[in-house]
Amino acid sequence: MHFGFNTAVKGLLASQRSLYITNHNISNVNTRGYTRQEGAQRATTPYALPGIGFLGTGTEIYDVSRIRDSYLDFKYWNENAPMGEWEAKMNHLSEIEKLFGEPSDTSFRKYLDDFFKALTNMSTNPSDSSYREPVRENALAFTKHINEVAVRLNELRRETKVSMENNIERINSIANQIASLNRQIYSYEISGYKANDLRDRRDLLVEELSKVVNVSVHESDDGKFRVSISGVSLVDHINVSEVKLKTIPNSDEIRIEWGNGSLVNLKSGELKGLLDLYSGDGENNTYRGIPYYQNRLNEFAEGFANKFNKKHNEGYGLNGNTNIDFFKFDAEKPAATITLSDEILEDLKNIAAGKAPGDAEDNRNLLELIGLREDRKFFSEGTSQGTPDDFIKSIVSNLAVDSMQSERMYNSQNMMLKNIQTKRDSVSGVSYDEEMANMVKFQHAYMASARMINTLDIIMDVTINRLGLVGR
């Protein structure tokens, strides 16, 4: 009789269980990184009657294990350091975009427009000063503007490597949790039963890393758990070898080493992407980073101010004085210091209009200085030729491709990953109607466990108390 009521306790607890599970899966149906557990049951040993055969002797849960496709996480994993890489590359072209302004009122064809057209203006009536105050006035915007960008290029290189620095320490913080984390699932593992939800927290980390690097991840058959950088060991099971930011010596060069000095070798990822945007002056087939606008645009700022300084001294201003620049600049930096000569900025009758002194409405070398807009050999050296709207259109262009190729790549990338993180989804995702059918299918199975004890214990209760009292 008790062999019976063994087996009816044994269907009892292995429901009971099975609703624990379920209820578990319920519980976390909105927990980030968790997977759906299941209970692996199985018949327990049958019982050997002679000359009948084995008699059941019930069932039990015997592991509890996560559903997971490691091939989905591989795949997961892969992709995502891609479109971290583009997401940065993305963003960050767009604030540069932003700052060129094109098209716009604050674009710099519209300042270069509004420079030229006051030039104009003045050719009219060289001698009176009200045509030669906007002509100051517009060429100080123009610098303004081109310093104002210049600026922001600097503070947008800097807040890059700051992102940079984050991710370094977000990097070494995140391998040292999964170091940790190593740690437990060993200890609680050597008993040979999974540590499901200490493994989902360290899927996650792995999936946060997954972005900001390249990673691969490899786990032995005694359970040590490796995490590397294109095949260096970041996390090796409980040890941890750390990446650090260095700044090379006396100029503003960076690289991402490791502990021991070496470099650091980035594929893909989120630090990546910030390295390229940081670094990348697009010489060499390099990428076109923030240096290669900020090259751009001193370029752009040198050659205009030369070109307009060479023709600006051939001529004579109202006061007769001749050999005057227009603009001036510092050498290191021109882009940022670009500004009106001290002269003009002074004295409006040193704007030099005339080709010869003593004549105040002699505007032919103001004429010519307006016709170098249209001149394509303003620029004849260096990345771009041609004249300065041309010269511009070529910085927008380049800006507007590079832009378009984060944006089509990060797209691409992001529903690539949409893909499989749906496919990870249906594996290893809660689902209430599932959960909901379980919960049922294990209640009626506890339920009719606890009737079979109902039922054995009647049947012992007749068997004891009321069997052979008829005749007594």
Second form
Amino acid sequence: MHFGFNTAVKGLLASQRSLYITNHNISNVNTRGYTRQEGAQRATTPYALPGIGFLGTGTEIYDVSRIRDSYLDFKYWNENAPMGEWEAKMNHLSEIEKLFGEPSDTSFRKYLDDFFKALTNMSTNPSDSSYREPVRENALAFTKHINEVAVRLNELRRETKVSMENNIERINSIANQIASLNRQIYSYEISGYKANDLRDRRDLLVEELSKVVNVSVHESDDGKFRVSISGVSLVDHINVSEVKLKTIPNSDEIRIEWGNGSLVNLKSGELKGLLDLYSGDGENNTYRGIPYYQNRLNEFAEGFANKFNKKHNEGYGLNGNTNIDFFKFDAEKPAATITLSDEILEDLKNIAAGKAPGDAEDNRNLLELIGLREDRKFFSEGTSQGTPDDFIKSIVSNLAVDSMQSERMYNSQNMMLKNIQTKRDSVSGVSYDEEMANMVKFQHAYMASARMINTLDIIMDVTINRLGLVGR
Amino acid sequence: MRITNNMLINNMVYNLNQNLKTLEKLQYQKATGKKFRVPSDDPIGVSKSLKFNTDIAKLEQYKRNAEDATSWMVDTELALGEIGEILKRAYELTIDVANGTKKAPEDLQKVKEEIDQLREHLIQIGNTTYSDRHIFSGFKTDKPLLKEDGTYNIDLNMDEIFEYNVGISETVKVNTPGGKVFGRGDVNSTPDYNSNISENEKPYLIAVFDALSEELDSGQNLDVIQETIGKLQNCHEQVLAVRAEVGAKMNRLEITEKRIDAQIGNVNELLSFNEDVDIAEISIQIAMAENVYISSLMVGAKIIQPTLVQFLT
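Please give the other form, namely the form predicted in complex with the partner chain, since only the form predicted alone has been shown so far.
The next block holds the full complex; its first chain is the one shown before.
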């Protein structure tokens, strides 16, 4: 008699557990990284009745598992790293673009235009200091603009270093969290069952990590979980090897190292993007990062000042002074320090307009100075050649193309991630409709099992209370 | 494919975001009237704009230079015109004397006085200024050309001609060195209008007047006065020649100015074509983007709302 009771109770319990699983799924519908769970149900071992066959003994939930496609995870983590890299590059390059201020009224071109406009204007009246004043003012504005861009580039570079430090901290913190989760999961899973929700948490951490740095993940058959960066373990089961940022003394170079001092081989990820921006000077096939633009700006400031000074030295000021520099700068960091020479700042008469001493209206040297702007050999060494305008244009074009590329890469990477995410949601996401249908299903099963108990109860009532009066 | 609620929500959010992005970009374009705001929006377009803007800045400055040069030349021409008038008057007076219409000593004295006045006037004109610059003094515009006694005040090289830029490697010679008009050399020799002048030399033109004045004072040697007529005529011809030269340059400048105007127009047009949005087109695009955005909102509201939850009691 109890046989039937047991079967019914098993059904009751199975439905109840399935309802709990449904409940858990619905509760976590908006949990990041949550994977829907499913109870695995099977019939319990049947009871052999000789001469009759096997009598079913009911049902059981023997496992609760996550519904997840590990291939999609693998894909997601792989594509997340390039996205992080290009996102960092895109953000910083667009900032540099704003620094150069093209197209706008605060661009290099505008300052250069104004300076040469003032020079040209002065050439129509070189004897009048009210025509000389604008030359000095506009030249000063031009050099100040170069200074400011140089300083802001420097700041931007420092900021990327701070970002890198933050990222390194994040990597280490995530690595430690993964290691402690590994320990927990490993000890829970000794029983043979999967620690679903802890695994979700671990996967989420890996996902977060995969944006910062390129990671690969391996889980051994005995359940030991390893996260590595380009083949070197970051987390090996419960052991963590931390990474660190090392500043090379007496230089502004930095390295990202393992604890033992060997270089971390970064292939992609936000950290790689930041490192490229921090140290890429565009030479030897490296990325055109911030140093590239700093170098170009220095090259421009130095080249412009030298060329202009050379011609200016040939001329004579209103007082007959000659061999005067127009610009001055510190050769260590030309762009940050370029300004007007003391002579020009002190006395407007020192602007060397003339070719001969003492003549007020002599503007021949000034005309040659103005002519420099059209000089196709103004910049004749180095990476880009041509007039000062050509030089600026080539910087801006490089920047534009790089920035556009980073944006495109980011967008396509983002799109790819979005597709994988959709697929993952399709597999692992919770669907209300589904859960509701399940709920109804399990509720009915539960009710049916309860009804069965009721039925058995009636049978027993009949058997015990109503059959004859023997023993009463 | 299995579709879950979060997929729908994520998709909707993503699409809304994309639509908003398009809308934002279009609205920025409409608000600024420009196709791009950072170089990466259109690298080639931006580098073109860079050039066009510089071209316009240069052309505008060239135009200003041309205008400045023109006003300088207008003043030069006025001065030359006045010199011409003086020479004409002196010529008339001298003719009167030569004809014998003015014979009485007091008449001659009057003529002499007028000639002296005219001479003074000549010196004044030689020192004409244009915004405080002596126009005939070559590079030494801070110094007058002539001293009060009529001699040259400065050393003046005939190549002291300054040029203004009125185009890329296109210049115009602006000033006329005084020697071209006043000349140098002894009154009895042929005037020299092309060689360098040194300080304290007496200009030929002044010398002619001085000789005339002296002659009128001392008596009247008709021969000398006859000769003076010829000299005055020659001087006048020289002035006219210089004037014609200035006039020709002014004509050229006028043409140049017109050409620069046309160029500015052209470049502006190119610039506008390169970076300005077509307002009509952009308005239509915005209207379309708005429609798309609104319908995606509507669809989203419909899609997200119902699940089985609403229908179970």
